[in-house]
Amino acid sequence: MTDSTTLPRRHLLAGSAAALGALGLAGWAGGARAQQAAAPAAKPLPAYAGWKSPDALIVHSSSTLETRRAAFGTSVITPSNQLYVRNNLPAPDAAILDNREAWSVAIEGVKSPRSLTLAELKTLGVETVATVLQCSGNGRGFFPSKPSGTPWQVGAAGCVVWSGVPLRNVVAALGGLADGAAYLTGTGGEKLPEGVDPLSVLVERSVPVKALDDALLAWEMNGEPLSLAHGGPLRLVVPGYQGVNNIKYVKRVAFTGAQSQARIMSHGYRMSPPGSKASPDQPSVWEMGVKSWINGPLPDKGALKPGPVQVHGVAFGGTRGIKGVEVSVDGGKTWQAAKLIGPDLGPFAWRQFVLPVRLEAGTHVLASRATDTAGHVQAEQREENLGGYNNASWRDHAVTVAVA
């Protein structure tokens, strides 16, 4: 194992696995009603995720499972059996887990390129990091334009603990980066459909090479061997970046001078203006921004009784930690500082917050607004875009409750 004194302190979690729970999620004024109205009929869990809790998940399709708001509690770590699933291709055959240690990944763009098995990777160091894992389309369901794709509300996110080898250790073991490396490119190991251009379906994403500082080749999640549903036996984890960049079943990691030509990179997951067509010159969905939402109280259990209420939720800053959170009980007219609670698991994890308030009879719009450690404040409005990506609007994520 790598000597812990050589690792950045923000990556080391003392006893983080002890807090295995989930956090409640909530929507904006009218958002809860919209979700209920749009909720599909109950569908069975797909076979590769059959071990998950059916009561905790909305099955949109065989490749898109969303965590129900009511399934979340108040603990910092999201249990694996409640965590959302988003796959761009069908999951590989479960047989790839039969001999995890033999799984190999090609490392390219280094001075001594070669393939390494999982068993070999485990000799190069171990690190544990907690991150928010979030689909870049989380919050798409709040867009009035109704972009194509799964209409996620807030359930395409969770906070989990990964364990694996720091990618920087692997690079160092192979002689360092080759000249001209500008991007870290990960390639998934899904089986590609026959008869189509591989680049049209290949799951391959590039992120700026600076992500190497924190990236992990992970074989465990929440203290257990990585499941097929979440990318086992090996996943590229890029802390602070949207989920699509965290490549499941990773078979290749390359340090390249240019971004991948796969369509999921060149045209997919781009911040394309409404009415336009996606193109490589538009910003890619990379780092997450500062974001928060109210977890409770929720509007789905009827009216609350007048009196004291603990307004609570979660906040995260992508690649930065959270400095503070404000809460409003009147739709953003006035704000009060909330208290950050629970363990601080580092800059890539989310923080819990709470504000005790007294709610009188009537209708109350509860909202939260986070500020990260660099001073960036959560935006009031979403950034309109063709794909419904990167929605961090505090107004969209507010929740309306009745008190009677």
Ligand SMILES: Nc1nc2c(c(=O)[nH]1)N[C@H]1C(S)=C(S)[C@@H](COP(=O)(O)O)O[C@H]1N2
Given for the second form:
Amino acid sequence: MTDSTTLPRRHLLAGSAAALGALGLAGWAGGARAQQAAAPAAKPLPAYAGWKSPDALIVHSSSTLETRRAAFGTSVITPSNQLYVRNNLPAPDAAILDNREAWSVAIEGVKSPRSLTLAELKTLGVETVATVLQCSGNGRGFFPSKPSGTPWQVGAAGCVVWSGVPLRNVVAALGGLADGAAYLTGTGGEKLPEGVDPLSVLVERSVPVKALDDALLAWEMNGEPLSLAHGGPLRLVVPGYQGVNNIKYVKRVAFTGAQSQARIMSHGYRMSPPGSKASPDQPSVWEMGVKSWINGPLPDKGALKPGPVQVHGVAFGGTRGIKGVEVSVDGGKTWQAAKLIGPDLGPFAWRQFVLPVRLEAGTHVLASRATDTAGHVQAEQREENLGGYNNASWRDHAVTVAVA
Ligand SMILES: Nc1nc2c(c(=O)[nH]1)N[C@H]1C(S)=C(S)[C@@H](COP(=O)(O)O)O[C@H]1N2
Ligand SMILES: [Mo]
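Switching from the form predicted alone: structure of the form predicted in complex with the ligand?
Once more the chain from above appears, this time first in line as the rest of the complex follows.
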């Protein structure tokens, strides 16, 4: 893969400040990056994501970038250059974007299976949908059991707008589903490492076929051609489902009777009880549950002055959308209804919420608790599991601020 030590010449010719940053030559690129370089622990952005905003991101590794909690604004959409990144395999070579229209995806498990190019897909329909893209490991960093994997806090998530063709249009164009289709299976187009069982590394996920109602083959994100970091040229977007089911560089979509045999499906991303072994009979991480968290005020900037503050954050409900959000400034003893603000971009997007409060001198524990449109209330406690998945605990996501 292209990390900072093997950066290909192509990136150098691109000559972007970001590419220089990735090389550790931050000083060449001016003040902001010089400051970034001065921060001792900050790892550089990997080359394939070198265009991202370093100040907005925590670089856990070259394949795991997290949005800083303080970077989430209050205007709903997460800017692409601040959106988290998670790759289970090295990102493909950027050359796959050289001829986007020629990218092809095999459609199987339909009456007339065949491969379609991106150019052909574009003739079959266009739809735009806003979704929360969230890694199922978001919030893992709050598990006291310290599960292995990236200790994401809140920033392995964002709300973005996708544009592409509804997958159901593609299925209709190919004669409809073949008999026995129970799962929608998407396969990533990464080059697999040699000398290992392909199923042990292949990024291939199955979701229940009902997800076809909302699924999209997307080539655009936030108004731009889909970047390599986020799965360009083409991505399977499954609105309301955990991030891992949204297959980047999608090269095959199959309607199958059984779930994929790939390890990432059979054993990875399972809700395995603590102390157990992952196995295919445990629930997979599919639809997201109801969740919210506060993005401000945060303790980062030191003590607040006594007086009015706007407590704000984000709330989402998987496939069901948000009915309301309550906020507590006393660690969950009492709750007040927050106001949902900004545009409602549909059931798969997150809603911003705000509660104006006065905070007097002292320490305050701020928490938020969302309710989805089906009446499910965000849980107080996380569901303990081996992998640290699906953490929606409002208590874990509370923030403590000092006022003096
Ligand atoms: N082909 C492919 N698709 C993938 C992955 C991957 O490694 N390869 N990672 C998945 C995981 S675990 C997550 S959380 C999301 C991350 O999407 P992002 O990097 O665009 O934020 O992509 C999912 N789709
Ligand atoms: Mo993920």
